[in-house]
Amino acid sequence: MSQPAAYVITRPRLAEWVGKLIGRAQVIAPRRAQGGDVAYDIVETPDQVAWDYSTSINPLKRFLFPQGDELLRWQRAGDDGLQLEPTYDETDRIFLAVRSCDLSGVLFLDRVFSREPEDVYYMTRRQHSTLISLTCSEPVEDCFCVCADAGPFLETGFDLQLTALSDDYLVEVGTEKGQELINQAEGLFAPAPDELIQARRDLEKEVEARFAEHKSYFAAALRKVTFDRVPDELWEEMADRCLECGGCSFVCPTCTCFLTADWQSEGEGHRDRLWDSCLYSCYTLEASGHNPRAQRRDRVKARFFHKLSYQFAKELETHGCVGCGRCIATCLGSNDMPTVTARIRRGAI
């Protein structure tokens, strides 16, 4: 790009910049909730994003892998078969004011979905979707997105990242995407001096530090994991914690398991794409009535395999953690990553 990678915009103008921006899509933002939580949805006008939220009780893959996704639609074509029409999502988002692990969660789920054969329904949400991350200045309790690599700040993966300082945004550009949007914005964007981008370097060494605290075993785990080398007993012990409710997998932004469901009625119907989760004891139950993952401690096992293998780290570039902490959160019997990732470096409870 010949135009400056770095821009600048005042936090008076920010307003009328997402306004254009509603004007020009569907806009996903932290938006406040029932009771103070925050939680990405539509915004219609630009008073709702919450800017000084910390973080979002939710993911963003529930709107490019929606907990209930309509994959086709099929009727009655005489009395010879079906006509099938497949059911694509061409809506123009904008994910605004997104923190950097859930941008990296969307990441994870590109790469899991562009493996071949490729998801045509994920992708073509995500080829209509612009990314505008924004970092982070103080670490909440139970964040570790600094041992996954996943923030507070990025580098790449981003069309814009925003990042507050003083009365302004500093502004990064990272795809030809994101570069239009600033050139649609009319002269409310100017490039950023190099005392503002050397202050958000700057930024970025103090707030690391802030989250360095915080940690998750994952290189130990890894190793242990990959090697079968955690004892039995430990997942026996996790296992008698789980209680197989599930919530791990759908507050996680890189969980991926789903079932596929029809409906019909009259001649017609449509076949749905539904989450699920590997925890639940039916998720592997074959027809024949065998189910090679029958016991609790083989479900928890196989769900920390996917996500601390070499073998899944090595095929997507990444283990599948981000660290955003949902997990602490929603995890009745502590069984969370940073938990987990603890107890088998240690070998024991």
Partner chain sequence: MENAYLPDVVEIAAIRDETYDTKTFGLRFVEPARWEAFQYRPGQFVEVSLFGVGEAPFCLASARDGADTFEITVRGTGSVTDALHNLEVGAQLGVRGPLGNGFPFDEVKRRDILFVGGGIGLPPLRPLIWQVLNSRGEFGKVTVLYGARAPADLVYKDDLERWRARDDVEFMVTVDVGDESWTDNVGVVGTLFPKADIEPQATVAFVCGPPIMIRFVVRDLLSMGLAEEDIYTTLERHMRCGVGKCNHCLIGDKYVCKDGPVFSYRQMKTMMDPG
Given for the second form:
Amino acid sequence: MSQPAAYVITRPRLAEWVGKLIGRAQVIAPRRAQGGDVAYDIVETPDQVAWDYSTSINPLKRFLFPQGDELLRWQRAGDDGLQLEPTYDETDRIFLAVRSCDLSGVLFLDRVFSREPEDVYYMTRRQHSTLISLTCSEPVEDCFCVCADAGPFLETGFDLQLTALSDDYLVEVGTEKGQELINQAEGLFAPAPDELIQARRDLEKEVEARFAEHKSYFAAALRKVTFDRVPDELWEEMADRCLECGGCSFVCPTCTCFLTADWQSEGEGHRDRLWDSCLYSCYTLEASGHNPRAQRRDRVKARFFHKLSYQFAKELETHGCVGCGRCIATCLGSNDMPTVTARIRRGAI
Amino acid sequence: MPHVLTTCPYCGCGCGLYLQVEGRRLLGTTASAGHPVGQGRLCAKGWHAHELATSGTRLRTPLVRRGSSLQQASWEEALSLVGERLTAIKAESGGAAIGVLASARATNEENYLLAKLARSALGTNNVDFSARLDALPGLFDLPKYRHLSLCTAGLDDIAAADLVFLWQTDPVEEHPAAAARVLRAAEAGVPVVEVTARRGQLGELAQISLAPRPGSELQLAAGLLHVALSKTEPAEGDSLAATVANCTPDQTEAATDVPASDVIRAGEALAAADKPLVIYTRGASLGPQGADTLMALSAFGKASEADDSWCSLLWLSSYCNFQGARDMGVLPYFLAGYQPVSEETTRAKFAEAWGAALPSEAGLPSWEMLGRVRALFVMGDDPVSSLPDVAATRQALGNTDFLVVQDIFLTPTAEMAHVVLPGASFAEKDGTFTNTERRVQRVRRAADPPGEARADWEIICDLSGRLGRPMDYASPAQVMAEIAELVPIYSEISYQRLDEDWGVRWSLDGAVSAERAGFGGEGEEEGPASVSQPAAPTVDEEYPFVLVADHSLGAWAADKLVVNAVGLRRQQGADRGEQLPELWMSRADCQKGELREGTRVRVRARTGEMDAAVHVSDAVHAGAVVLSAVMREAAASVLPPGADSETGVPVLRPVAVSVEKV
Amino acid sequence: MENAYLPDVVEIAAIRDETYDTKTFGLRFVEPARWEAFQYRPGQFVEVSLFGVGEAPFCLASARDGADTFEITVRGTGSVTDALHNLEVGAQLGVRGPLGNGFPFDEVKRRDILFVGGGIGLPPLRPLIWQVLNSRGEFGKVTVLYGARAPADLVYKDDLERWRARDDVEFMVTVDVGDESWTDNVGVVGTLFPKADIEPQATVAFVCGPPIMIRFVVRDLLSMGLAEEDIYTTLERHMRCGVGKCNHCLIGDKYVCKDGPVFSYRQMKTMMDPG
Ligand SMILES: Cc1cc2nc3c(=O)[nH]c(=O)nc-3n(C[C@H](O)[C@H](O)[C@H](O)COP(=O)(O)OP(=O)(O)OC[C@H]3O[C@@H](n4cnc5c(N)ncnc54)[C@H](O)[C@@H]3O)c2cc1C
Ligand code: SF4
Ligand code: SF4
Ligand code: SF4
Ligand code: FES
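Since we've got the form predicted on its own here, give me the form predicted together with the partner chain too.
After this comes the whole thing, all chains and molecules, with the earlier chain placed first.
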């Protein structure tokens, strides 16, 4: 890119810019919901963006691969003539102020859904999205992106990356699409002076040092899972601690299990796809009644094989965890990722 | 706001969740991190809650019976028919000929309005809900049991407890939000004592697992009390110690098959505990000797080191608004707020507010109402699925001159109706639910009802007008304002107040948010009057097994709100269509009888027989065979519905059976 | 972008009763151009849509020959399969495919070929058997062994007769339990091995059927001396998408729908939990 890759924007102008973005596309940003929880959500005015949030309760996949999503509709005209029509979502979306781990989660989904054959529903939404991330300067209790190589600062993957620096925001450009957004906002951005770029680098170092205590020991767990060196008794004990809520799959930015369901009423109907969880007992149930993973132990094992084996890590460029920490908060039992990797590493509960 | 905070519509825990909305479309469900019940977690049901609203099987238009089939009709046709028929029946036979069943899953406002309609417009106190059998019903009228029919402790007491009993309940199946807390307590080293014929998942973490012969739970409770009390000096005139004086560990072993050493271990743990907590559900109350067993459990606190501020009983309801339905006067003998219909001053207060004279005679409970009333109006209740005697219930409904069912799905009860009115799901209306620990919480409208369906409170208002008692409310908030006026325990509650926090817990003495003030039942800590012989059936060579109906097991599979949510339906294996009832049997017994997983067997009792498919289980104790209570229709001939001798409440008793390969 | 989830519309052209619970459906694409594009190999499968009920995978049970239809053979066991059984000729369905990898063909030319089918396991083998027979000269000895629970469970009775009638195929059939009119072999399919003339090193075996049958047959074949990589079988798993996205069919890191459903025993052995 010939233009400078970093800009600066003042806080008041940032709000002005967000207002413009809202005029142009659906803007999804951290927003405080009734009760005080922060969720990525559609914002209608700039002041709804919760810039000071730590984490959101939902991953971005809710918008790119929704929990309940229509795939196609049909109509029966008379006796014959079945008309099928796929349902694509071509809404332009700008994801604003998303955390690095969540953006890394989207990049992971990109790899999953762009594998042959491409998932056109996801890819269509993705082509209509812009990702503007916000770096993290405060470690949050539950997250461990450093161990997952998914933050707190990103090198690539974003269209724009924002970093809050005392008075202003530093804006790094990651793609043409990002540059485009800057170009369209005449006068709001100024090229970033070198000191500011340096300040961002210093901040990154300092933050990484502070994040270092937040750990999940992936390397050892990866080795043991890959070579099937986790004793069955340990899987069994973890299975005792899974209450089959499915929450870990649903909050995880990288999980993609789904099932499909049809609805029909008088000559027309639609097919939806719905999130599923590989920990549910009937996930692999066959019509005959045979269930290859009837034991919860085998389901827990399959889940963590999917997340933590070299086989998948190789194909998807990284293991299936970006360190967002959501499963820690949401596991009804006690099988969140850091606990599981620690158990596997120690070989005991 | 695109994320709408609301309350889970399934069990009585009342976890907080957000419905994700785009436009008016429901996209999904997210757990609320800050919510005090869910604490960022939901069980599978909660995570799929939006699916029940978006289900393609929802009722979308009113239906009216023409000949043998239910056919689509307009609201005008359906409601005027209901208005005319109810008016006519009232005129012919009086209000007492009409019964009204409201709902453990409708909002407080709707339950309040329907009870109001029943009493003011129809002139009947036959107001109840069949799901009330979830607790030990009928007891609330007996002052000595009062503390047993309300949840006195709270969910967070599980974290505070230093000894947890799981008494005939499997929270993993029934109350996952409670299970999550028990699991954490167990992991932190708190001893868990499981009392059950079928070990639940938490049993794996339990320190003591007691398997009394089904039907001898009262004797086990008495045995534990005996051990615990023998550690302390009996107080002057202590009737409890005298009651359990003969329940020595050896006696207890003889009565229950629980080894005396286990009775001593568990009893000593109880004696030493500062904060013992007994978690129980309908599994305990709907068993034989349920009332006495609960009385014994209520004395556990006294037998321990707990002081007066600690409440040792945690009763959990299976329905999101079980508590609220009762609070709102969906009871044959109480107006809202447990104000007796028999009291003249109470009636006068309500009569003035409602502008109508109210009937003074107590009404009939659901299980007696059916078959005795000529017309029945049912909102969000499903007696066919809730009452123990399915055949009798169907027969009674079939004999009803006029049956109206207002629901969101075509339930087995609705299938029999003359008129079906499509209501709104929890996601499509405003209101409140009161959870099992008396926490009143908001339910918020996030989407529109499907087709022509309408919010239930609107339907009731419309109908009341047609019955000559116009109801004029702009919103459920206004209904709540009226409730707060008339119902002391809700006097502090308003939507504004609820919006400011995660809900408000009420207590009997009006001290809102006081955790446990005001529940002293007269019989509290007294224990049962006596410990009778076990109600366990005698096994012999001909009938060597004891068959138990397990209320925790597979309870989901019978739940309309579950099987109509796609993900949960798949999870029930319900896609596979009708299957034989599963009979859980211990591995040892299966080996002896050469039975394998899925083997078709005939279960014979003295009263009849049924076929089932064997499920080989490590969770069931030898000698016991377990059937999900939801299978009771198929099992009716071997598990004949009976009634509790003291309360008249229908219960399912364990029976001796034989099991043979077909 | 091609939409991998969007079915093509097909019409039921013919229905044939195979057994009391199994029917074969001849399906014809409504758009002839889509039929042109529908080139498949034996062992591949399709996801069949009954709009309003759901989708289920079925293997392609006929070889692609001159006709403009293809066949699937369906046993009624659940929501989609039962609903399918209630349809009549002319009804419209959706089809996605062909999906999956299919059996090796060119790779096994000049070898002896042994087919072992159990019950509803014959449909995936049927097109391969015909394909081999249609290029009979390019293969060594061809043996077809077929077993079912009872005579009433045998499918493709016409094909069975035609195979029996040929002298370039060794064909044997057996049932677990016979009836009065049954005069042929009785016993599990493995009991046919000693009667067949199999030269282990020269043979490639294709084995399809219920999981336990596969387990026993593979054990027998190995003990006879067949190489692990010369035994092919198809795996069945709960499926939803059929294209490697929904994860239902995963076994370890293998998607049965995409990396399979055909696997050699050598591959299967290394897979995590081939239950
Ligand atoms: C590669 C492959 C090829 C197959 N070929 C044939 C065939 O040629 N003939 C035949 O009769 N059967 C075949 N089956 C099995 C057939 O797919 C199932 O019997 C069918 O899916 C049952 O669907 P249902 O809707 O009737 O059952 P339900 O129990 O109602 O199942 C609901 C859904 O679960 C999934 N499901 C359930 N059982 C299975 C299963 N065994 N395999 C895959 N998905 C399942 C499907 O998505 C199904 O729609 C094959 C399965 C696979 C995986
Ligand atoms: S496994 Fe847990 S911590 Fe890792 S990305 Fe998924 S939800 Fe986040
Ligand atoms: S979140 Fe925990 S309890 Fe729920 S399915 Fe996942 S591992 Fe099991
Ligand atoms: S525990 Fe109960 S309230 Fe909580 S999500 Fe589950 S069903 Fe809903
Ligand atoms: S069926 Fe969906 S991944 Fe294989």
